[in-house]
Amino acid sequence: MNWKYLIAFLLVGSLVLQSCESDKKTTTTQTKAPVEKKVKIPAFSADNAFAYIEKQLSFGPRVPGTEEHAACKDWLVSELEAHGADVVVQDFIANIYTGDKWQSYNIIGQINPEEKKRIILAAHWDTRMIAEEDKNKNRQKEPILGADDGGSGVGVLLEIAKILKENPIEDLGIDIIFFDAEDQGKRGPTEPPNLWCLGSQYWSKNKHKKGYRANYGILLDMVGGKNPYFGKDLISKEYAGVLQEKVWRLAHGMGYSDMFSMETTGNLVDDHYFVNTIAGIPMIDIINYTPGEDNGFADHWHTHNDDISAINKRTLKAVGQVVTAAIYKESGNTFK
């Protein structure tokens, strides 16, 4: 044997082994990018969402502590269960600014509860105890039906729950949360914001599962009105600006630029404020609010005109389809 060639062979072999070891170390220390998958985005049915709103209205005003509220709670639980969710009912006492203490319920529908990667889809399901904006002063102390303010967000999310059952996602956990006692605060510029959104405050301090975390959340509030203005509120921008930008770009790409404005609005105190500041989970708000116009909300807001006639199916379709697309793109690692 020629020792020169043997030594050369051994040297080359040694270099190859070192190279392999080096490549192996490099591979194990690098963070792998998520694999992008093609996913089919299911169609969102505005007709189904509309029917879910009608069903909520059939119970009457859903003011905490009333029989109508309790009956609607039972229906919401059964509906989420029918769509395959594991449901947790979080009961708590809402301390209203009037001094009243009302039995209230946060309802959490868990889809793929064992998955670590999770997102939250939320809306409030209670309705206002008074109609202080109604032009008929004789009816201002009566509770409202809340087709848009409460009912629309719930209707959209129930349809998304139905979609998820029929078109399962296996690698993403989704928690549909219906917050209670959101709309029972006292109006006035000097009133502290924590008089509102009592359900989200309670949940943020007492999450339904120990050690619960979510990557982010999307809140829906008043997403069924005609000619809506979904601006980019500053609370969402401050705490979840990247998510807000992605959702709004997605909406524009899907042809809904007439509803989703790239302009910023004010600091809106809604359920997302407390999820961001107390729970520490980035959450955005899709809410119909036009800055600079009276109180900024739709004409039917906190009036008895917030009935089924206030609901527009194209608005439901736009919001529902955008959120549905965001979910499935998240599952496919293409939500960018």
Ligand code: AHN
The other form holds:
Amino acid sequence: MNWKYLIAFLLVGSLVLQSCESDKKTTTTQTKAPVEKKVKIPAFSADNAFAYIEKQLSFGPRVPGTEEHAACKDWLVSELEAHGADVVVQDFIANIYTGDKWQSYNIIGQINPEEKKRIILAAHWDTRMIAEEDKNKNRQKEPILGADDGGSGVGVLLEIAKILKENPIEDLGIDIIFFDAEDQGKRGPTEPPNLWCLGSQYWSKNKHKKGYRANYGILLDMVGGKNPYFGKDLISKEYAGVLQEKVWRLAHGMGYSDMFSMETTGNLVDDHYFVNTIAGIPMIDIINYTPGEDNGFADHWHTHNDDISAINKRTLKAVGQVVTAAIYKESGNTFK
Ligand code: AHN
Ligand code: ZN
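Now show the form predicted in complex with the named molecule, given that the preceding structure was the form predicted alone.
Complete assembly follows, chain above in first position.
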């Protein structure tokens, strides 16, 4: 065979092959299942999460507009950056129901910022300006330390940021969002829900990046108390029911059925409510709430007993390990 024929033969052959491939492409465009990879799920350290809570408490109560709050913000930013996150601080003024206008900050730590497929892990980082549930009337006007209510979710997520630095994942972006001014709302059955969760409302209307999208989000709120009851709240069920189901099934498979209850709880207004309804991103809440009991929250809730003694390491471990497993399984496309 002479060279000219050989080259012509190869050219025609490759054209035929190419056309076959483009045929294949056009016929298999629907739901091509992503490749499943077995990923190792790193161990979550409850000791580290506990230390991150202690560190937050060392600043004092983190009420928006105070020095303690600003100092803790700087530390949170540096800690996320130390764990390799690309951090955006979103400044805003929180208009509190009292008429106060407080300087507030949403803190967003982006991991793999260029990845299209993204998951949000969120918690509020502010602490309540009053202790209206405290038995001691003289101290009800003082702000709380918020070890569980404020500290716990952040502590768990900082440990997850550390894990992500030490065990990098590919093909998946994570945004750790610390919402501010969640807990400065007005209590009462007739009060509008939008007096709460001012940071998540602000973020949902003004995302940190133009055109920002995430596949879904997981919110942690009061995830450090002893003997918690993590039931399925109805807001999560309505807007992100499939995800809620998957996370609760995962928790049961990991041996945490004593904390994660398959029962539904109630319509809990929390940061996830606004992310679901305003931003349109499905987000579930893992929150210690027992319906029908008094206010439904733990005994230390909105009291001065919400200090480090309210924190239980086994609870931190359960929540932290479940969320860690969810994201590593997601990165391996085996979260089902
Ligand atoms: C209300 O009490 C309206 N929502 C519960 C959200 C919350 C308060 N999370 C922590 N503190
Ligand atoms: Zn609270």
